[in-house]
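Taking the form predicted alone, here's one chain by itself in structure tokens.
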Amino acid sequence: MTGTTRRTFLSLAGAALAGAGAAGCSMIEGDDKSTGSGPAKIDRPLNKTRTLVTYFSVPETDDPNNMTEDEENSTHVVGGKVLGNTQHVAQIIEKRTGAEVFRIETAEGLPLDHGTLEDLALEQQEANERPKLKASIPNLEEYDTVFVGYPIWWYDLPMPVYTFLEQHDFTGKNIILFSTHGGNRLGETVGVITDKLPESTVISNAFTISRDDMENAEAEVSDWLDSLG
């Protein structure tokens, strides 16, 4: 990888790659454009007892001492603890509407360095690779809307994301989803998660916030939320 894609990926993707995360917060309504086709809220209210939060992050370390530049961009520390940018904004709504939480991971563990890590993304993604997941959700079928979140990385979702997408049955579902980017913000991925759920409706609405901004993710989703019904 050239230094070149290797910087463009640290902007487009690298904040998301802890977990969540890059500059300027902001719903996809307005500026940027959708490439979704749904409602832009919900139906009805949010039921906290049929809500789910599931989110794909990785932080590239768990030790909030002596960072490196690329640690920083992947996470953010709350109270000491170190989470990913994405998985700061799903605790933020988990937080927000007591729904339970669901975390992606991979059945095999990434790498943290992270030229390892771009490396290994841009390779299955250009393998259209499905990475086997470590867990399933044994009960979606309880719930009537889901939260997706996800970093951007090599311009698109990480390709972990859509194992899960296609391992389960959306139907019917609401869908909501969220980001966190070092500078592409949502890309494509309203559009192709759309696609992907045809028999699901994926709100337009979707949120986004930058590595760069995420001191200000509280309010930033608290607002968007609001939005949504």
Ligand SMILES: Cc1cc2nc3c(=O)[nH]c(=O)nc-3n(C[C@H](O)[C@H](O)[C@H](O)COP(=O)(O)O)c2cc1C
Given for the second form:
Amino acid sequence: MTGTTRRTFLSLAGAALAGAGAAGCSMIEGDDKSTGSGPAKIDRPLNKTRTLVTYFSVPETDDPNNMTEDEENSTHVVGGKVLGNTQHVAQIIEKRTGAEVFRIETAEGLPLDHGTLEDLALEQQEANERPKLKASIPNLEEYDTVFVGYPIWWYDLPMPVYTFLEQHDFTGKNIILFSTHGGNRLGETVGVITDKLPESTVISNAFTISRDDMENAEAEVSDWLDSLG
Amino acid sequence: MLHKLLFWGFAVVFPLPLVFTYDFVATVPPSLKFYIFLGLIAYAWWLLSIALSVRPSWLDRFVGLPSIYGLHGMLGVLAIALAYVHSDYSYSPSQLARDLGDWAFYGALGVLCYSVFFLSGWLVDRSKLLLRAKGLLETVFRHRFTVWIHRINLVVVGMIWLHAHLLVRVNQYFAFMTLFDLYTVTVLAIYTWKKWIAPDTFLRGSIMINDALGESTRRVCVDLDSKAATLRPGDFFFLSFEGSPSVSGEWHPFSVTDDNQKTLTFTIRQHGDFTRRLDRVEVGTRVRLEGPFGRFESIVQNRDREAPLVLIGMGAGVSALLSLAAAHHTSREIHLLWAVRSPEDAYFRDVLKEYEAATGSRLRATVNVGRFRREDLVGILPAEVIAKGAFFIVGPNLAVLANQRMLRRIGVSARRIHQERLTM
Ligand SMILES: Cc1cc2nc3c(=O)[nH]c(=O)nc-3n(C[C@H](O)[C@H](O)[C@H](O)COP(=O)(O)OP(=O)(O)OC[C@H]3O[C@@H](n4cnc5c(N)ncnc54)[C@H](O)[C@@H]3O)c2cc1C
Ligand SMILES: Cc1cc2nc3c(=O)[nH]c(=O)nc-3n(C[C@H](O)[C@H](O)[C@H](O)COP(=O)(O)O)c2cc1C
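Having displayed the form predicted alone, please output the structure of the form predicted together with the ligand.
Following is the full complex, with the preceding chain placed first.
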């Protein structure tokens, strides 16, 4: 069963349940978009020359043909090109804002086999590792606003994103978060990042989208960007 | 009331050991924990629901079979709601675990919808149209088939069990998994015991009489091998006829019509697939009886000790009431109201006359062709009886509910109305 049908079916089933009077699903509905304690909006309009979009993303294949279910889950194909889900969201933001983009990459290549990648990610998380990055942002001082995008890995930020956050000085900057996930929304990542960057303004209105809803990404990202002011 | 509170309270407490143990041992992010809790509660409720389906006799005496099945159904609904939130908000790294979780959810949802319609009465008891639709559909979806569909829930539980065992964030905690398996194994053992071992301990007997009463009703007397020592007036049994070429061995509930612990008499209206074949069941056929079940006598004894009894029966529904009348007509004021379809169906008219004569009219019986209407009730029952009586209604669901509403309208408080519906 593809992710899309699963989610659609689940939504239908959920609606049916609500209809049958078995309410109770809505209590957590609100945490889709915003958690954390920062302001929901940025205090001035985005200036594209002083905005940077950074993201971490691991598409598990670059071949758009004959994908396994795991590969399909981790990618989104646009015009025959295979993108990671988070990468796709980053590109939409780039297109909409005209901002520069920086991709967070580990120094050592990551395994593309899903199971191996999961095991490695879990190991790194349990050992609280900080995997080395391929490069740092050379000109961070030129930006006021930094978008940070990441997939949820094991209910948390991927460890390379921890390295990234700790390796740069985001003092005084607006930080806007976006994320893609396989079920558990943002988890506690907004709170984690807000705590990690006490000298920055982390906008509470973070964006998240399920990997099963990637075909709606354009519209959802646009709405979200509009809501940021 | 207290019994029911305790009973429902138990359902609330039942998942807690699982939840607390997981909370204690697992070091996972709180948001994940929360959604795992929801999954655990749903699973525990499915298990409890299965445990309730074995309808232990002692629990029936404690809260009554309708409450048992009521909770059984409610837990099914609540568990689905929790499972939905759990499934929508959690991530499972294993594809197989995810698929199992999804299939289990769809399976449980499908079975739930099916059962709400065919088994629960939540819908069909409230609409004549739906009841007719159910009647039509049951020519294909027979009760037996429905019971098998319902058993898909066991497969659902198996899938969720495996689902949990595949998840790293769950299966790495040995103490928790042990408890999780203990819950599962205990409930499945109870279920297995009930289906395959317990029937050997049920009462058994042979059919002594099987003859016609009125137009489409039969009297079936079963001579028990040993006395039904715990039998009380108003009780019913689930009967299974063994080795009869005419009817299958499936279990059907019927009330005991008189007050005799050795020879049980059943009054059975023939209207469906199973009951219509009963006239071909031979004398001497062996019968297994699960039970007795029922709360009428304990209500008469404990709750409404002094009150006059008002017994309202529709058709064969009068049988449970007759055994109450048989037991109490010498000591209590009783008004027995019996609605029948046609004058020929009033097959107990003579028995009732005898009771009336024997009690000097302390028992008063009124037989009506067609339903009792409000003015009938007000005419038959003295004001004092309406104000103080304990009312017992037995019959088809729609008729029971209609009578209940009518009684409420003439001023009988809900607390004094007790009922048994002839479908479950
Ligand atoms: C507590 C109780 C006491 C009853 N006492 C009597 C009685 O004294 N005399 C009497 O004539 N009838 C009694 N009934 C009703 C009787 O059990 C059903 O009429 C009979 O089982 C119908 O079987 P059928 O296949 O002939 O009819 P169908 O037309 O196939 O079924 C009619 C309805 O009966 C219900 N039903 C069918 N099979 C079963 C089953 N195996 N278990 C439970 N419900 C079933 C279903 O809701 C169905 O819609 C009682 C029912 C209950 C719940
Ligand atoms: C190692 C790994 C761990 C993951 N853990 C989670 C998780 O805990 N919760 C979740 O919702 N999704 C999880 N996912 C799914 C990803 O968040 C989802 O597929 C995301 O869209 C991938 O983004 P990308 O294609 O940009 O890498 C995980 C994926 C991987 C590869």
